[in-house]
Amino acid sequence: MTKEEVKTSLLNIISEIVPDEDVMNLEGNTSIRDQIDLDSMDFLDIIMEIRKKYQVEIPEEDYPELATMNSSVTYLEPLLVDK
């Protein structure tokens, strides 16, 4: 996948979880929770998506890394490659 790839399926995955708010116009380097309502919940829900859509291991350890959408996709690329 290639980062534009990788932020499309995020987007997707997190208009899912809170269909009530307006993903597209997130902000790359601000954290997504502070711009929409996602709570601790929530983004549990977004990493079990991306780990049963694509079969990817996320520790918890680096869930920080999914604060901003440039740090998921920075992060998530690399696990996505040959999805």
The other form holds:
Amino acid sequence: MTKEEVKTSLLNIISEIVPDEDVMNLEGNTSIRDQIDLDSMDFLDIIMEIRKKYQVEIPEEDYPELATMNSSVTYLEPLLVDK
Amino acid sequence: MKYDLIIIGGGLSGLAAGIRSAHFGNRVCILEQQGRVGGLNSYYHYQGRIFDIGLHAITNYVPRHIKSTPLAKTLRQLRLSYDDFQLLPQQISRITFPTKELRFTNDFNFFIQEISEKFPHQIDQFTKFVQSLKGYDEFSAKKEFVSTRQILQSFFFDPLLIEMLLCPLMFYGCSWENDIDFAQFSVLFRSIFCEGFARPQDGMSKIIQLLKTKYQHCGGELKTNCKVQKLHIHQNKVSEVHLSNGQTMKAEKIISCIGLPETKDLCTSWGGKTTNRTTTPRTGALSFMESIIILNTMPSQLTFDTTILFYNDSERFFYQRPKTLIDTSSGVICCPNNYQTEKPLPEGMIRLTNLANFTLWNGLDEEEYHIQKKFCLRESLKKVERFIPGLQDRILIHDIFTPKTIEKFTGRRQGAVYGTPDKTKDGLTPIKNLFICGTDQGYLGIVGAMLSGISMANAHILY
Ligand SMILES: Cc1cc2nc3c(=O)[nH]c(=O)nc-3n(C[C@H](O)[C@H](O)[C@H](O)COP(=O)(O)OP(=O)(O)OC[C@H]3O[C@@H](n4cnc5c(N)ncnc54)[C@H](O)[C@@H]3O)c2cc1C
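Output the form predicted together with its partner chain next; the form predicted alone has already been displayed.
Once more the chain from above appears, this time first in line as the rest of the complex follows.
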């Protein structure tokens, strides 16, 4: 996947989990959880949806990498490059 | 074939656990003894109508835009939308005692106002109490029983206010007699007073259908008319699930929503050398007689505008197994017509709930049982007459269920609707791969049961 595709896929996953939030206008460098209502259960669902869709395990110590949209894409891109 | 997860019971908690687990790729099978899922909150056909078994109200009602609430969490975790439940908010509910009445709506400020008018000498304490609840975390609450009465007595000097606060909350979810664990109380306080009541437009049938379809779309298997008879335990794990039709099944893990004592009864052994409350759970003492009444008029014609009315005939509220078949000195009157709607129900309907004694009902022979049902309904109606004058002459159809009916249809021992008082809050049992969700894990009611299924699937299957 390209960087752009990773971003789109992540946005789709988030909007499936929080359909009532405005996901498309997320600001790239600000914490996702500061912009939309996303609790820890929702956050874990994002991790699990990624695992389900792409069979990628994200270890718990890497969770901080998924704080903003930009850091998430940077982190996920190498993992999803062949997907 | 071996499943990742077998769920015993298709109650609302079992369905929710099933949806979560199947959604994330587990091979799941739900086994339900009845022909239909939904358990205590399912529905049935009677005289050409659909009757809800349990539904008075969905608690935890919040408007669409309010987030981070149990209802919003439940919907998100199950990937359902707010509109799926078609919730109609209540009009007004009442707690009626001989000398005072407290009304409440889905606006908590209304209730505060009501307390300040009826109990002006206690309003400051009430505000403090509500504030203290906000800082209280039910989820990390202690396992031991904490007496709500003691806590309330430390806040309020007027005993009547304490009784009036306890009355509706106990009726809607208390498995202890005359007191309630404070963690449970605070969950109920929030779900009923701070949030509120609603009714799904078409009753429970649509919601049950929706959950079932969702579960099957996620790849979950469902076997109805399929009763689990025995759980074979080997080295402290469930090795085989035996069905009453003679088949056996296998799974890595088992979640049961049929109740803790009931699950224990299925196991060929129940490890655990210690005898704490989870290893020897008591059977719940509390059950109810529920009468569903169709009227040949509309409740509004009888000038009854209340959604749910909780009454008690004395200054002290006794929430205990009565010494008689039923106890009409207190009760709940629910009117499904009195929710805010543009599509009114076609017929007038009233539901009556009274505390009832399982052992006494169970001891009657068949003929006497039917006679007593009619007699008890009449007694129950007498008490309602002062709130809905003329009701007794307006009955078109009625159906009554007793603690015996509840035990027969749901398998809940002694018809204990709210399960054992010995909850297993973490869902663990002495058997390593066997978990409890639903009523006996500690969350109950419609939203509570679903949230319990979700959190137990998350904790023991997914995370
Ligand atoms: C009269 C009444 C009124 C109520 N009113 C309300 C209300 O207004 N609002 C509200 O929120 N809640 C209400 N409740 C409570 C609510 O219904 C329950 O708290 C909730 O539905 C419990 O769900 P559960 O999943 O824990 O268990 P259950 O619904 O008890 O599910 C257990 C399931 O397991 C099945 N089962 C049992 N044994 C076996 C076996 N051996 N093998 C296979 N299957 C088995 C049963 O058939 C059942 O389907 C009411 C309950 C009653 C009885």
